[in-house]
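What follows is one chain in C-alpha coordinates, specifically the form predicted on its own.
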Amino acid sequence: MAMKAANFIEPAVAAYAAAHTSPPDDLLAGLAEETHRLVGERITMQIAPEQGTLLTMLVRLIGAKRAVEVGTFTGYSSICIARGLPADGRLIACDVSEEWTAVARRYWEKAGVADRVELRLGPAADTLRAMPAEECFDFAFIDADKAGYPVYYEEILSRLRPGGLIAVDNTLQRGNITDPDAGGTVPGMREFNDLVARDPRVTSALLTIADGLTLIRKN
(Lines of atoms letter the chains of each structure in order from A and count residues from 1; the text may use other names and numbers.)
(Lines give C-alpha, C1' and ligand atoms only; values in the text may rest on other atoms or scores of the structure.)
Protein backbone atom coordinates (compact mmCIF):
# COMPACT_ATOMS: atom_id res chain seq x y z
CA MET A 1 0.00 0.00 0.00
CA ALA A 2 1.44 3.37 -1.01
CA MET A 3 1.69 5.92 1.79
CA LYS A 4 0.49 9.47 1.18
CA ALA A 5 3.44 11.75 0.44
CA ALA A 6 4.09 14.82 2.55
CA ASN A 7 2.66 17.89 0.85
CA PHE A 8 6.03 19.61 0.43
CA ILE A 9 7.32 16.89 -1.89
CA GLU A 10 6.22 16.77 -5.51
CA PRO A 11 4.13 13.56 -5.77
CA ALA A 12 5.97 12.36 -8.89
CA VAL A 13 9.33 12.86 -7.17
CA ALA A 14 8.12 11.05 -4.03
CA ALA A 15 6.87 8.15 -6.15
CA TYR A 16 10.16 8.02 -8.04
CA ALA A 17 12.17 7.97 -4.82
CA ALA A 18 10.00 5.19 -3.38
CA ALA A 19 10.33 3.18 -6.59
CA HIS A 20 14.11 3.42 -6.37
CA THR A 21 14.32 2.35 -2.73
CA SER A 22 14.42 -1.32 -1.71
CA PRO A 23 10.74 -2.16 -1.12
CA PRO A 24 9.18 -3.76 1.96
CA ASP A 25 8.77 -7.52 1.91
CA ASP A 26 5.41 -9.27 1.97
CA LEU A 27 5.25 -9.30 5.77
CA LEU A 28 5.70 -5.54 6.11
CA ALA A 29 3.33 -4.90 3.22
CA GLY A 30 0.77 -7.12 4.93
CA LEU A 31 1.20 -5.24 8.20
CA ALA A 32 0.69 -1.93 6.40
CA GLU A 33 -2.49 -3.24 4.78
CA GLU A 34 -3.90 -4.56 8.06
CA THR A 35 -3.05 -1.31 9.82
CA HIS A 36 -4.83 0.65 7.10
CA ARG A 37 -7.94 -1.48 7.52
CA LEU A 38 -7.87 -0.87 11.26
CA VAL A 39 -7.17 2.85 11.38
CA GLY A 40 -8.14 4.28 7.98
CA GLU A 41 -6.75 7.77 7.46
CA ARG A 42 -4.72 7.50 10.64
CA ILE A 43 -2.37 5.26 8.65
CA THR A 44 -0.10 8.33 8.57
CA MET A 45 0.85 7.35 12.12
CA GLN A 46 2.84 4.53 10.51
CA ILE A 47 6.22 5.28 8.98
CA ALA A 48 6.60 5.27 5.20
CA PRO A 49 8.14 2.13 3.61
CA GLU A 50 11.27 4.02 2.55
CA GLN A 51 11.77 5.11 6.15
CA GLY A 52 11.61 1.49 7.24
CA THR A 53 14.29 0.55 4.74
CA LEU A 54 16.44 3.41 6.00
CA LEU A 55 16.00 2.44 9.66
CA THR A 56 17.19 -1.11 9.03
CA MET A 57 20.15 0.21 7.06
CA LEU A 58 21.14 2.72 9.75
CA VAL A 59 20.99 0.15 12.54
CA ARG A 60 23.25 -2.16 10.54
CA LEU A 61 25.64 0.60 9.48
CA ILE A 62 26.42 1.68 13.06
CA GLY A 63 26.57 -1.92 14.32
CA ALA A 64 23.86 -1.31 16.90
CA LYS A 65 23.11 -4.01 19.46
CA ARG A 66 20.89 -2.11 21.89
CA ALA A 67 18.05 0.07 20.67
CA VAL A 68 15.01 1.88 22.03
CA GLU A 69 11.87 3.05 20.29
CA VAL A 70 9.34 5.57 21.57
CA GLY A 71 6.06 5.03 19.76
CA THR A 72 5.52 1.47 18.51
CA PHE A 73 1.95 1.61 17.12
CA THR A 74 1.35 -1.63 15.16
CA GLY A 75 5.00 -2.55 14.91
CA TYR A 76 6.27 -1.57 11.46
CA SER A 77 9.24 0.49 12.65
CA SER A 78 10.13 -1.95 15.43
CA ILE A 79 10.37 -4.80 12.93
CA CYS A 80 12.63 -2.71 10.72
CA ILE A 81 14.88 -1.81 13.66
CA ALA A 82 14.96 -5.36 15.04
CA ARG A 83 15.90 -6.75 11.64
CA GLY A 84 18.98 -4.55 11.65
CA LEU A 85 20.13 -5.88 15.03
CA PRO A 86 22.30 -8.98 15.45
CA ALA A 87 20.74 -12.17 16.80
CA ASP A 88 21.70 -11.17 20.36
CA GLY A 89 20.52 -7.58 19.94
CA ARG A 90 17.71 -6.02 21.93
CA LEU A 91 15.07 -3.41 21.21
CA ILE A 92 13.00 -1.85 23.98
CA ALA A 93 9.69 -0.72 22.48
CA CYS A 94 7.78 1.93 24.44
CA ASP A 95 4.07 2.57 23.87
CA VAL A 96 0.86 3.25 25.80
CA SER A 97 -1.60 1.25 23.69
CA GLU A 98 -2.32 -2.39 24.41
CA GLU A 99 -4.66 -2.46 21.40
CA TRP A 100 -2.15 -1.42 18.74
CA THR A 101 0.83 -3.22 20.25
CA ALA A 102 -1.19 -6.45 20.24
CA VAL A 103 -0.96 -6.21 16.45
CA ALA A 104 2.75 -5.51 16.77
CA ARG A 105 3.26 -8.60 18.93
CA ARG A 106 1.66 -10.82 16.27
CA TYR A 107 3.88 -9.43 13.57
CA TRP A 108 7.04 -9.66 15.69
CA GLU A 109 6.35 -13.38 15.91
CA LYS A 110 5.69 -13.63 12.17
CA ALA A 111 8.89 -11.72 11.43
CA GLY A 112 10.95 -13.92 13.73
CA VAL A 113 12.17 -10.99 15.84
CA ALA A 114 10.01 -11.42 18.96
CA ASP A 115 13.03 -12.61 20.93
CA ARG A 116 14.79 -9.29 20.23
CA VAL A 117 11.93 -6.97 21.24
CA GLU A 118 10.83 -6.12 24.76
CA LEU A 119 7.58 -4.16 24.98
CA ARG A 120 7.16 -1.76 27.88
CA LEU A 121 3.64 -0.37 28.17
CA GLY A 122 3.10 2.97 29.86
CA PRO A 123 4.05 6.62 29.40
CA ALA A 124 7.42 6.60 27.65
CA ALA A 125 8.83 9.41 29.80
CA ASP A 126 8.25 7.28 32.91
CA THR A 127 9.67 4.19 31.20
CA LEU A 128 12.84 6.01 30.17
CA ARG A 129 13.34 7.70 33.53
CA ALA A 130 13.02 4.34 35.29
CA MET A 131 15.96 2.94 33.33
CA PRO A 132 19.37 2.86 35.02
CA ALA A 133 21.40 5.99 34.30
CA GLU A 134 24.20 3.84 32.92
CA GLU A 135 21.93 2.01 30.46
CA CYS A 136 23.63 2.44 27.10
CA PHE A 137 21.86 2.49 23.75
CA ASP A 138 23.38 2.52 20.29
CA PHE A 139 20.27 3.55 18.38
CA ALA A 140 16.92 5.21 19.14
CA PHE A 141 13.81 6.08 17.17
CA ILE A 142 11.30 8.69 18.36
CA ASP A 143 7.86 8.73 16.75
CA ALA A 144 5.24 9.46 19.39
CA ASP A 145 3.33 12.42 20.85
CA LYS A 146 5.12 15.49 19.59
CA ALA A 147 4.86 17.46 22.84
CA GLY A 148 6.95 14.78 24.51
CA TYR A 149 9.86 14.96 22.07
CA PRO A 150 12.14 17.20 24.19
CA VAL A 151 11.77 14.87 27.19
CA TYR A 152 12.32 11.71 25.14
CA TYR A 153 15.34 13.29 23.49
CA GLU A 154 17.02 14.25 26.77
CA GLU A 155 16.32 10.95 28.49
CA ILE A 156 17.61 8.95 25.52
CA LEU A 157 20.63 11.16 24.81
CA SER A 158 21.88 10.70 28.36
CA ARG A 159 21.79 6.92 27.82
CA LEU A 160 23.19 6.92 24.27
CA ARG A 161 26.77 5.90 23.65
CA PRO A 162 29.12 8.38 21.96
CA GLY A 163 28.66 7.86 18.23
CA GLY A 164 25.15 6.52 18.81
CA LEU A 165 22.28 7.67 16.65
CA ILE A 166 18.76 8.99 17.29
CA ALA A 167 16.23 9.16 14.44
CA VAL A 168 13.25 11.48 14.99
CA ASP A 169 10.14 11.39 12.78
CA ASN A 170 7.70 14.10 11.63
CA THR A 171 10.12 16.97 12.01
CA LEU A 172 8.80 18.84 8.95
CA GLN A 173 5.11 18.61 9.89
CA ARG A 174 3.87 18.03 6.35
CA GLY A 175 5.74 21.11 5.19
CA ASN A 176 4.07 23.41 7.71
CA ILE A 177 7.19 23.79 9.83
CA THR A 178 8.09 27.10 8.15
CA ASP A 179 4.59 28.57 8.35
CA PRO A 180 4.60 31.13 11.19
CA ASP A 181 0.80 30.93 11.42
CA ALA A 182 0.58 27.15 11.70
CA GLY A 183 -0.88 25.85 14.94
CA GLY A 184 -1.33 22.41 16.44
CA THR A 185 1.94 20.55 16.92
CA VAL A 186 3.94 22.77 14.56
CA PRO A 187 5.20 25.42 17.06
CA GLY A 188 6.36 22.73 19.47
CA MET A 189 8.14 20.84 16.72
CA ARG A 190 9.82 24.05 15.58
CA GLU A 191 11.12 24.56 19.12
CA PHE A 192 12.35 20.97 19.22
CA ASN A 193 14.14 21.34 15.89
CA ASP A 194 15.81 24.53 17.14
CA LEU A 195 16.83 22.77 20.35
CA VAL A 196 18.56 19.99 18.42
CA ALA A 197 20.20 22.35 15.91
CA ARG A 198 21.90 24.37 18.64
CA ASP A 199 22.82 21.42 20.92
CA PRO A 200 26.66 21.21 21.08
CA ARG A 201 26.45 17.60 22.27
CA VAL A 202 25.27 16.34 18.89
CA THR A 203 25.62 16.58 15.12
CA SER A 204 22.32 16.54 13.26
CA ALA A 205 20.84 16.41 9.76
CA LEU A 206 17.18 16.96 8.96
CA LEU A 207 16.25 14.84 5.94
CA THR A 208 13.31 15.61 3.65
CA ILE A 209 12.17 11.98 3.58
CA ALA A 210 8.45 11.33 4.15
CA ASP A 211 7.34 13.84 6.82
CA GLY A 212 10.87 14.82 7.79
CA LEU A 213 13.36 12.56 9.56
CA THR A 214 16.10 14.08 11.72
CA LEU A 215 19.24 12.04 12.33
CA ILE A 216 21.11 12.99 15.49
CA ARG A 217 24.57 11.62 16.29
CA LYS A 218 25.95 11.97 19.80
CA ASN A 219 29.42 13.53 19.65
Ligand SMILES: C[S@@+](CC[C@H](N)C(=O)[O-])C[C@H]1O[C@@H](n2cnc3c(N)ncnc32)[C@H](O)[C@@H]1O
Contents of the next structure:
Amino acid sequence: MAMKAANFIEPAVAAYAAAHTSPPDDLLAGLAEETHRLVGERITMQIAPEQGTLLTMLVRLIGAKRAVEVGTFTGYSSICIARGLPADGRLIACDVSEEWTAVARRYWEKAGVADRVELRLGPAADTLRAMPAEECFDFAFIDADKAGYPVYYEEILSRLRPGGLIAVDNTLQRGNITDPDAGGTVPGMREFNDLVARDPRVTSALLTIADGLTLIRKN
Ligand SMILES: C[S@@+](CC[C@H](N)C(=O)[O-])C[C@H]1O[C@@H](n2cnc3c(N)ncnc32)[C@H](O)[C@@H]1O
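One more: the block was the form predicted on its own; return the form predicted together with the ligand.
Every component of the complex follows; first up is the chain already shown.
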Protein backbone atom coordinates (compact mmCIF):
# COMPACT_ATOMS: atom_id res chain seq x y z
CA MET A 1 0.00 0.00 0.00
CA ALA A 2 1.16 3.56 -0.72
CA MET A 3 2.37 5.22 2.45
CA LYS A 4 3.32 8.76 3.28
CA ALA A 5 7.09 8.66 2.92
CA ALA A 6 9.91 11.13 3.03
CA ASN A 7 11.62 11.56 -0.32
CA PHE A 8 14.53 13.33 1.32
CA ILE A 9 15.75 10.20 3.07
CA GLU A 10 17.19 7.28 1.16
CA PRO A 11 14.25 4.82 0.77
CA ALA A 12 16.20 1.89 2.20
CA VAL A 13 17.07 3.94 5.31
CA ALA A 14 13.46 5.13 5.69
CA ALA A 15 12.22 1.53 5.38
CA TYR A 16 14.82 0.39 7.91
CA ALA A 17 13.75 3.07 10.40
CA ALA A 18 10.08 2.14 9.94
CA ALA A 19 10.90 -1.54 10.39
CA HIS A 20 12.66 -0.74 13.67
CA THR A 21 9.78 1.22 15.11
CA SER A 22 6.97 -0.50 17.06
CA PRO A 23 4.41 -1.33 14.34
CA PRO A 24 0.72 -0.46 14.23
CA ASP A 25 -1.69 -3.07 15.59
CA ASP A 26 -4.31 -4.82 13.43
CA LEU A 27 -6.89 -2.10 14.08
CA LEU A 28 -4.67 0.71 12.78
CA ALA A 29 -3.46 -1.45 9.88
CA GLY A 30 -7.12 -2.18 9.03
CA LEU A 31 -7.96 1.53 9.17
CA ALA A 32 -5.08 2.29 6.79
CA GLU A 33 -6.35 -0.41 4.39
CA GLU A 34 -9.92 0.86 4.52
CA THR A 35 -8.80 4.47 4.02
CA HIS A 36 -6.73 3.39 1.02
CA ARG A 37 -9.77 1.71 -0.52
CA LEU A 38 -11.83 4.84 0.14
CA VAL A 39 -9.47 7.57 -1.07
CA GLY A 40 -6.87 5.82 -3.24
CA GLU A 41 -3.69 7.84 -3.63
CA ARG A 42 -4.91 10.41 -1.12
CA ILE A 43 -3.95 7.86 1.53
CA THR A 44 -0.83 10.04 1.83
CA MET A 45 -3.02 12.40 3.89
CA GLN A 46 -2.85 9.83 6.68
CA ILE A 47 0.12 10.01 9.01
CA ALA A 48 2.82 7.36 8.61
CA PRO A 49 2.65 4.39 11.01
CA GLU A 50 5.92 5.40 12.68
CA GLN A 51 4.46 8.85 13.36
CA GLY A 52 1.48 7.19 15.01
CA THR A 53 3.79 5.25 17.31
CA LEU A 54 5.61 8.48 18.13
CA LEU A 55 2.37 10.40 18.85
CA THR A 56 1.18 7.79 21.35
CA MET A 57 4.60 7.81 23.00
CA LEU A 58 4.74 11.62 23.25
CA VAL A 59 1.25 11.87 24.75
CA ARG A 60 2.22 9.26 27.37
CA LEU A 61 5.63 10.80 28.05
CA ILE A 62 4.22 14.22 28.93
CA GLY A 63 1.30 12.68 30.87
CA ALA A 64 -1.21 14.54 28.71
CA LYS A 65 -4.85 14.47 29.75
CA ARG A 66 -6.34 17.16 27.51
CA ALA A 67 -5.54 17.11 23.82
CA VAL A 68 -6.71 18.75 20.62
CA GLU A 69 -6.22 17.69 17.00
CA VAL A 70 -6.68 19.81 13.90
CA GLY A 71 -7.20 17.51 10.89
CA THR A 72 -8.75 14.17 11.81
CA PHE A 73 -9.52 12.63 8.39
CA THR A 74 -10.41 8.94 8.92
CA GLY A 75 -9.03 8.87 12.42
CA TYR A 76 -5.55 7.33 12.41
CA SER A 77 -3.73 10.06 14.36
CA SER A 78 -6.68 10.62 16.69
CA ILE A 79 -6.62 6.97 17.75
CA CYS A 80 -2.87 7.15 18.35
CA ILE A 81 -3.32 10.26 20.51
CA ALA A 82 -6.36 8.92 22.36
CA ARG A 83 -4.53 5.69 23.17
CA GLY A 84 -1.83 7.70 24.92
CA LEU A 85 -4.36 9.47 27.15
CA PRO A 86 -5.55 8.10 30.49
CA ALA A 87 -9.10 6.68 30.68
CA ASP A 88 -10.44 10.06 31.85
CA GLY A 89 -8.48 11.99 29.21
CA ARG A 90 -10.14 13.99 26.44
CA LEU A 91 -9.29 14.67 22.81
CA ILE A 92 -11.12 17.33 20.82
CA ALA A 93 -10.88 16.33 17.14
CA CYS A 94 -11.46 19.08 14.55
CA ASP A 95 -12.29 18.50 10.91
CA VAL A 96 -14.60 19.78 8.15
CA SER A 97 -15.45 16.45 6.53
CA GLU A 98 -18.48 14.50 7.69
CA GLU A 99 -17.70 11.73 5.24
CA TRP A 100 -14.14 11.09 6.40
CA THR A 101 -14.84 11.54 10.10
CA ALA A 102 -17.70 9.02 9.83
CA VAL A 103 -14.96 6.44 9.30
CA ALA A 104 -13.06 7.90 12.27
CA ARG A 105 -16.13 7.63 14.51
CA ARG A 106 -16.51 3.96 13.61
CA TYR A 107 -12.87 3.25 14.43
CA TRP A 108 -13.00 5.20 17.72
CA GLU A 109 -15.74 2.75 18.77
CA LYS A 110 -13.71 -0.26 17.61
CA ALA A 111 -10.60 1.02 19.39
CA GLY A 112 -12.54 1.61 22.61
CA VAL A 113 -11.63 5.31 22.74
CA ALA A 114 -14.96 6.83 21.61
CA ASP A 115 -15.68 8.10 25.12
CA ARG A 116 -12.40 10.05 25.09
CA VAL A 117 -12.85 11.75 21.71
CA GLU A 118 -15.16 14.64 20.90
CA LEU A 119 -15.55 15.54 17.23
CA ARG A 120 -16.05 19.19 16.31
CA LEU A 121 -17.10 19.56 12.68
CA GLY A 122 -16.41 22.90 10.99
CA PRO A 123 -13.46 25.09 10.02
CA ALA A 124 -10.89 24.56 12.76
CA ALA A 125 -10.05 28.27 13.04
CA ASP A 126 -13.66 28.93 14.07
CA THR A 127 -13.72 25.92 16.40
CA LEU A 128 -10.54 27.00 18.17
CA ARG A 129 -11.51 30.68 18.40
CA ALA A 130 -14.85 29.68 19.91
CA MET A 131 -13.11 27.85 22.76
CA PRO A 132 -12.91 29.68 26.07
CA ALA A 133 -9.60 31.51 26.52
CA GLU A 134 -9.06 29.52 29.72
CA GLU A 135 -9.44 26.15 27.91
CA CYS A 136 -6.21 24.36 28.67
CA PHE A 137 -4.46 21.69 26.60
CA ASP A 138 -1.44 19.52 27.34
CA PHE A 139 -0.98 18.22 23.81
CA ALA A 140 -1.96 19.26 20.28
CA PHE A 141 -1.50 17.84 16.80
CA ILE A 142 -1.84 20.08 13.73
CA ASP A 143 -2.34 18.27 10.39
CA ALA A 144 -4.92 20.11 8.26
CA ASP A 145 -4.94 22.80 5.53
CA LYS A 146 -1.46 24.27 5.52
CA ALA A 147 -2.59 27.90 5.07
CA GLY A 148 -4.33 27.66 8.42
CA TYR A 149 -1.24 26.60 10.38
CA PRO A 150 -0.30 30.08 11.76
CA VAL A 151 -3.83 30.60 13.11
CA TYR A 152 -4.05 27.07 14.56
CA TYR A 153 -0.64 27.55 16.17
CA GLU A 154 -1.57 30.86 17.86
CA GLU A 155 -5.00 29.73 19.02
CA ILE A 156 -3.59 26.50 20.46
CA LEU A 157 -0.43 28.01 21.98
CA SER A 158 -2.48 30.53 23.96
CA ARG A 159 -4.45 27.60 25.41
CA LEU A 160 -1.48 25.29 26.02
CA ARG A 161 -0.08 24.80 29.50
CA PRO A 162 3.61 25.62 30.02
CA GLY A 163 5.51 22.42 29.23
CA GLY A 164 2.72 21.35 26.87
CA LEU A 165 3.55 20.08 23.40
CA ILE A 166 2.32 20.83 19.87
CA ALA A 167 3.26 18.44 17.04
CA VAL A 168 2.93 19.86 13.53
CA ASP A 169 2.93 17.65 10.43
CA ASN A 170 4.25 18.18 6.90
CA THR A 171 6.81 20.80 7.85
CA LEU A 172 9.39 19.57 5.30
CA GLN A 173 6.97 19.45 2.38
CA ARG A 174 8.43 16.29 0.88
CA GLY A 175 11.85 17.91 0.97
CA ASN A 176 10.76 20.86 -1.18
CA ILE A 177 11.02 23.22 1.77
CA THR A 178 14.52 24.32 0.74
CA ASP A 179 13.63 24.83 -2.94
CA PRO A 180 13.26 28.60 -3.47
CA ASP A 181 11.27 27.97 -6.70
CA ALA A 182 8.73 25.61 -5.13
CA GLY A 183 5.17 26.91 -5.16
CA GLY A 184 1.91 25.62 -3.69
CA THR A 185 2.00 25.23 0.07
CA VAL A 186 5.80 25.41 0.33
CA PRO A 187 6.36 29.20 0.75
CA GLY A 188 3.65 29.38 3.43
CA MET A 189 5.17 26.45 5.29
CA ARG A 190 8.59 28.13 5.13
CA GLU A 191 7.07 31.23 6.75
CA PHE A 192 5.42 29.07 9.40
CA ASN A 193 8.70 27.23 10.14
CA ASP A 194 10.53 30.59 10.43
CA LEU A 195 7.84 31.91 12.78
CA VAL A 196 8.19 28.91 15.08
CA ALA A 197 12.00 28.87 14.98
CA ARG A 198 12.22 32.51 16.14
CA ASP A 199 9.33 32.36 18.64
CA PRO A 200 10.78 33.05 22.13
CA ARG A 201 7.70 31.48 23.76
CA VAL A 202 8.66 27.98 22.66
CA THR A 203 11.46 25.44 22.16
CA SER A 204 11.16 23.48 18.93
CA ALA A 205 12.72 20.57 17.05
CA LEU A 206 11.95 19.78 13.41
CA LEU A 207 12.21 16.01 12.99
CA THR A 208 12.97 14.43 9.60
CA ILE A 209 10.35 11.72 10.13
CA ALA A 210 7.84 11.06 7.31
CA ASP A 211 7.02 14.47 5.75
CA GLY A 212 8.64 16.43 8.58
CA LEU A 213 7.17 16.71 12.08
CA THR A 214 7.93 19.73 14.25
CA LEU A 215 7.71 19.31 18.01
CA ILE A 216 7.02 22.58 19.83
CA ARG A 217 7.18 22.82 23.64
CA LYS A 218 5.71 25.85 25.35
CA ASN A 219 8.36 27.34 27.67
C1 LIG B 1 -3.86 15.43 6.19
S2 LIG B 1 -5.53 15.13 6.64
C3 LIG B 1 -5.40 14.66 8.32
C4 LIG B 1 -4.88 13.27 8.49
C5 LIG B 1 -5.06 12.70 9.87
N6 LIG B 1 -4.29 13.43 10.84
C7 LIG B 1 -4.71 11.23 9.92
O8 LIG B 1 -3.80 10.82 10.63
O9 LIG B 1 -5.37 10.45 9.21
C10 LIG B 1 -6.17 16.74 6.69
C11 LIG B 1 -7.58 16.88 7.21
O12 LIG B 1 -7.82 18.26 7.44
C13 LIG B 1 -9.16 18.53 7.19
N14 LIG B 1 -9.32 19.97 6.95
C15 LIG B 1 -9.02 20.67 5.85
N16 LIG B 1 -9.30 21.97 6.03
C17 LIG B 1 -9.76 22.08 7.30
C18 LIG B 1 -10.21 23.18 8.09
N19 LIG B 1 -10.23 24.43 7.60
N20 LIG B 1 -10.63 22.93 9.35
C21 LIG B 1 -10.62 21.66 9.84
N22 LIG B 1 -10.19 20.60 9.15
C23 LIG B 1 -9.77 20.81 7.90
C24 LIG B 1 -9.50 17.67 5.98
O25 LIG B 1 -10.89 17.42 5.91
C26 LIG B 1 -8.68 16.42 6.26
O27 LIG B 1 -9.46 15.43 6.88
